[in-house]
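The chain that follows stands alone, in the form predicted alone, written as structure tokens.
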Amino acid sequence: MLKIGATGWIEKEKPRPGPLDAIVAPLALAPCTSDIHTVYAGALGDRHNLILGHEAVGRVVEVGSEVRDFKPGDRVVVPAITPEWRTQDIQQGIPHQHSESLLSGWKFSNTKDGVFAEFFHVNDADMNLAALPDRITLEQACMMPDMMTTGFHGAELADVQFGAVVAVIGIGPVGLMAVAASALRGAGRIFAVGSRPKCVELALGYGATDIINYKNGDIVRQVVDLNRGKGVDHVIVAGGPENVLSQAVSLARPGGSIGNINYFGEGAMLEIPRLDWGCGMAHKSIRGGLCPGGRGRMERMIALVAHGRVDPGKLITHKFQGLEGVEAGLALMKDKPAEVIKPLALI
């Protein structure tokens, strides 16, 4: 990111590694929506001469001398959320993704340089990368660091319950993630807000059992009409508009729950419906929240993956080869045509 709207290739010298800490070459990267919020929105202010990216595989290069589970050559996953793992507020119980203030955990392409280089930075390695098995592919594994982590975080948000009926608005990556995560906590009728015939079609393949097309009128009627004049349990928000919030509110049935996973990337305010949510009191739950990161959720996202329970690397329409490939990638999401899911670079 060169500034605000524009993109651009840089040369900048190679970082260096504290002692907890490890220089980390990518062998895929996968540009994200976020991404294209960042630059042309400015969601996150003005930046300038800041390497863009948060989802990378890669392989060690040097490591710090207080490192002791990781060498050279070791293939990582490299998680979109590296938070400071050794902070009063982690021992006080905060969320560690804001383990030093608000959105702290997120670092890449926020407050230092991300991954989209030739070697990249990754503080307190030991807690903030994750072994990646030979069994898993470099596709399904670059999915890891944030498409999967954050769809999963929804359904947790949303606490997702077994047999319940649970509504995911936006089926993108992220919200195609959170149906997997919705099926395998066990929700018994799962619809899926979208149009594109690739994410609806993976969306049914992901466990979805209706698809609801925003086209075809308003969602909150279309969902309460099929199911029997009813609010549904739990609803994830993985995708929209600012007003996506008061549809959710919307749809959530009293007592109901929502988890927001959504990147509200511009405008001042979100609003609320007064009346469904029973002026202030309906007990409707609203939980937004930074997708996790760090060593102990990456593997656990690995181990879903290594035993066949969840297979992400299904989001990946396109790839690329080589460091160039994230520019490719990079214009893909920004314009969004109508067969793309996810870009990847193979380095």
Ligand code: NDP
The other form holds:
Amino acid sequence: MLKIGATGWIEKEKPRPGPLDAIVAPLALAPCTSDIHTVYAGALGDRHNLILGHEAVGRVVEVGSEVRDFKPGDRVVVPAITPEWRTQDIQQGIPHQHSESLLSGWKFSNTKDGVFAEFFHVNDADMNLAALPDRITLEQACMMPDMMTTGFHGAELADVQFGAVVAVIGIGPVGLMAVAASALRGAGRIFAVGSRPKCVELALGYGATDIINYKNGDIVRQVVDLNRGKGVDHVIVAGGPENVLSQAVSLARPGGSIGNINYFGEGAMLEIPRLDWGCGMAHKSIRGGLCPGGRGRMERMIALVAHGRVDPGKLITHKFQGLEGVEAGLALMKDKPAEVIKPLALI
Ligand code: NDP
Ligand code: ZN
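Now that the form predicted alone has been shown, please provide the structure of the form predicted together with the named molecule.
Time for the whole complex; same chain goes first.
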């Protein structure tokens, strides 16, 4: 990111590891909707000559003197969120994503250079990197740092219970992983809200039972009509403009839970519909969160894929070669033709 609205290539010094850190060279990289928000919507504010990217699988090239579990040559999954783990805040129960301050775990392409480079720096390597087993493909692995952990977090935030009725609003790559996570948690019925045929096809493959097209009218009405006139147990918000949060509140039954993983980029306020929130007394909960990162989380994602529970590799619709492929992938994410779900560059 050269500045808001402009991308290009720049030369920077090769990063050096502190005692606990690692330097990693990428094997696969994926551009993200968030990279587009960062560059073209200025979502993080004015940034100059910032290296973008936070979705990577790589090979360790150098480690600091105190790193115990990784050595040069190791293949690793690199989470998008790489917190400082040695903080008082974590000991006080504050989520690791905010271990130093609000959203502080999101460092790549935010508060430090990202992963779209020949080499990048990973803080606290032993706590943040996860070893990549041979049987997992680079395509599958590169969907773990953000897409998979975020989508799965949606199901965690909504606390999806087995046999429950779930609505997933938005079925881009993040929402598709929320559909897969809801199915794995044993949801009985899953309404998936989206419009693009490729996303609809994948949503059905990942476990959606009903497809709702938001372009065909009010999604609350559409879902409630199909759900015998009732709201749903859990709503996962994974796409759409600001008013989807209001729709989620209306869509949840009394006592229902809403898990939000969507990024809301406009306006100062988000609206809660007063009557559907029972004038404050409907026992509907709203939880929103940044995707979990760190080694343990990535190892869980690896376990899910290694044992065949989910195949996030299906999200990749476009593949490129080399670092230049990142540029092509980023352009695709910006324009988002209907058939694009997730591009990948193999380095
Ligand atoms: P996409 O743009 O690929 O997908 C968005 C989805 O929302 C699409 O299915 C789209 O439908 C749907 N949608 C658009 N408008 C509406 C509407 N009015 N009502 C209902 N659905 C609608 O995004 P991603 O999957 O890449 O990311 C989803 C969100 O997650 C983004 O906001 C992203 O910034 C955020 N995110 C959050 C993270 C976190 O840590 N919490 C991490 C990563 C991403 P259609 O098929 O028509 O396009
Ligand atoms: Zn991302």
